Amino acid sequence: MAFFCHNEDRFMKKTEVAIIGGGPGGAASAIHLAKRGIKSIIIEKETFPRFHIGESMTGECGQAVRDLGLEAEMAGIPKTTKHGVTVYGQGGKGTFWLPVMKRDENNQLVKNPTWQVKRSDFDRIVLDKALEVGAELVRGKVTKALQKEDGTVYGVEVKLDNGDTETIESDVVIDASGMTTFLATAGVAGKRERGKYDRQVAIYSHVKGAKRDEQDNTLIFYEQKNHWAWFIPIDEDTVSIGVVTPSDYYRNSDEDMRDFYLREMHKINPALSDRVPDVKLVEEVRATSNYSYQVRDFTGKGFICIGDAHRFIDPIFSFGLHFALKEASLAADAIAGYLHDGVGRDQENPFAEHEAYCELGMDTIQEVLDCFWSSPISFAFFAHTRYNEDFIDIFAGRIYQTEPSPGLQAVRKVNAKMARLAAEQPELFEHVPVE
């Protein structure tokens, strides 16, 4: 429902959920509220398609997709079939494997192949399917968060691609806008803090004649703590490869950010040069720093932050389109108990568990990634022989375990272990290589 305020020469709206940010988070969620019987308005400034990394999806993630009804759009779409991941180590050596499994109903672990895409492609159709639902979208950026006297977030306010403004009233507001973190810059939601990995700076683009395995696999490569490259199948014909270097390594090397690029895809790691010897750009050379943070009390009074728009860690274990796509299911779970029920109306943070439901999943990868990144050794040895089974789970996205899993219990054994050292003897602990 509109209306238009001449006294204010603006535009006035209202809708049961806001959502700041068309991209999978925030589209996912407007799917998610529809089938609730939930009305929503999308707000996004940029035209789909646009391009975008994080193109490999977990395997709870391509099971997220299904439940978005999305299949059918997907058999439309360039992608390639993800089987697994597979991790070299320095040098190329210390390789090992993991698949993408699910639990049947006996809770036995069974192939569960998932995807890899062209973000351009796979952003648009989950925005078409929202807008497919009832979703309205409004063209613009937002400005403003707007609050009540008690703090409470009622709706916001949009600047319109025509200049005009918009103010749009609602019950709730979802904020999707990924690394904009735009609740937290607006003072609503917690400081955003620097996270344990976001002196890091990585440097990607797409290319054809890369040579892939025979499963279009993802593929990590290593060179030491902070220094790694992805390779991610997207299409018959193009991949994403990036580098991921400490900040100050790329400052160092004086050099343009393309030849960067170019040089360290060979000097990261053999096994990824030998797999570009000869490769085409076919995007330009991107880059994105400081990456990793945390947005604590990302809920309150009237709204909500998803995926990006409240932490990132990092991207080694493709975890961003899974967190985009799980919280905007478990936020639509949220917002109807709300709602409908009125669930949580009567406490200072309606929200409350479902934001500690989030940090749940989102502490686990932390803790497994504080493992990888301390211990590669151990991790290495519990992700290929001791606990396979776990670490199968958690790659795929099972991560939510109000019961830590053998596995799990390990990860956090190792990372205690590895702090006191840490604590005694730092300087141990600048550089530890994967091998």
Ligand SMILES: Cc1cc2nc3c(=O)[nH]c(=O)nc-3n(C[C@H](O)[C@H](O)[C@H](O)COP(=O)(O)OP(=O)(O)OC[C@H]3O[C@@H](n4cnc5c(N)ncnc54)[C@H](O)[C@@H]3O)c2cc1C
Given for the second form:
Amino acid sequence: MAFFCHNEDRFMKKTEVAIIGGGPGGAASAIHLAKRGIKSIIIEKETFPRFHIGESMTGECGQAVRDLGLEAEMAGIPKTTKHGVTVYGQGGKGTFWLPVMKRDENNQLVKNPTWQVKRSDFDRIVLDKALEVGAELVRGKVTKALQKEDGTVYGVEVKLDNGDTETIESDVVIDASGMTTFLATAGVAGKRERGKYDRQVAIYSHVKGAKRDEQDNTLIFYEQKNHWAWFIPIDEDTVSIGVVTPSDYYRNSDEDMRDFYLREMHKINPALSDRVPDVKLVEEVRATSNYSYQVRDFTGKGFICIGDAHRFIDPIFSFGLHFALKEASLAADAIAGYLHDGVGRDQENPFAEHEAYCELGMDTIQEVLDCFWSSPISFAFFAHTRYNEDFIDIFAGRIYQTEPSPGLQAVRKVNAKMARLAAEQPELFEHVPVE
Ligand SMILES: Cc1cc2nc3c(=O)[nH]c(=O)nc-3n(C[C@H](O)[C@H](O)[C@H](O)COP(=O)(O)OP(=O)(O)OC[C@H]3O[C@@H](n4cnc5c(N)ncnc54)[C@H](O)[C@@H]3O)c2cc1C
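Requested next: the structure of the form predicted in complex with the ligand (the form predicted alone having been shown above).
Now the complete complex, all chains and molecules, led by this one.
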């Protein structure tokens, strides 16, 4: 049970799980913990609703939303139904489409549409649900992780919105702080290392007046390596459009961010410029840069990092929410085993097995992205033709494959070949500046 005491000018609470961040990862963790009879306190520094990028869900992510019991709430917010992803190759050619499908009880692929959402609405309904099922919300910013001499994390210190400091002691801390990677930055989890798709900038906004396709698919427009755009319809007349370019390319343009955004939207790919002859921006133009990173050792005595709090690879195939929600459910299982049955208590890291399983899924997406960026033509052939069903599985989020599918094996072969070539002829792989 949470309790509360006032000690001089400090406040103290106790709970079973303290959760840093009330975004989808943190709020979903609280819902899954509540289902397992575990109390939690969420600490969130922002007031919801707040803007967040990341609007397109995978098929399995849509299922995770249903598993959270959010179908009624989803019916009440503006959104679009996503039937698939269309990837336009350079110059609008070499297009392929992958439908959103699930596996039925006979392991057959069947249609299973998912959603595209405005994150301010979506994140609010997930957090509200967490509070409805019993989680407590503390408004403030986590400033410190509490650690015993042996490194065990036993809670957090919070700077409350009213300026007071509060200590929250817990059996386990979940870090769901997103890209701020709180526990890594605090030196509790491993060091934050640069990812392979670092040194890029994503510039985005919401627009009205864009020409959508009939099915409201998520559209991806390829220009060249690390230079692309997304088009995600998020309600009946609003579309999220983002342009992604190497950071140097943006810096060298010497342009105002808004002008750069509007110009690139018309330059990246003709299939995109056809859709945006005359659009009106209905959100501020924002940017996220250097978003590719990895934190190893993201679990340990008394803590688990989930979603963006330990790794973000590349946004192109929309896996961020998927990882946040999936890992929330997996973390709740691991914590329930630990608290109720003592699973892992005699180990150096009680959550090592959980960590390895999460990495399996993230590594799969890393491999798929490496193949896409290094060999887009082979990738399109695999996805569209040779291993179409395996790629439908991967794009839907069935990525925790202990026995890799033939499609995933083909991806690995291509990556191994590219790695060999890079070792033998490094000059071919040197960075070529974008004109
Ligand atoms: C350019 C770009 C495009 C993307 N597109 C997609 C997409 O189409 N589909 C998709 O699924 N994903 C996408 N993503 C990724 C997606 O946005 C994230 O993966 C997702 O939001 C992760 O959820 P989370 O709960 O882990 O973190 P967040 O949603 O970031 O939530 C973290 C919360 O923690 C709070 N917080 C942080 N630090 C503290 C602290 N010290 N104290 C208290 N509170 C704190 C923050 O205020 C925030 O509310 C995209 C990402 C980028 C960069």
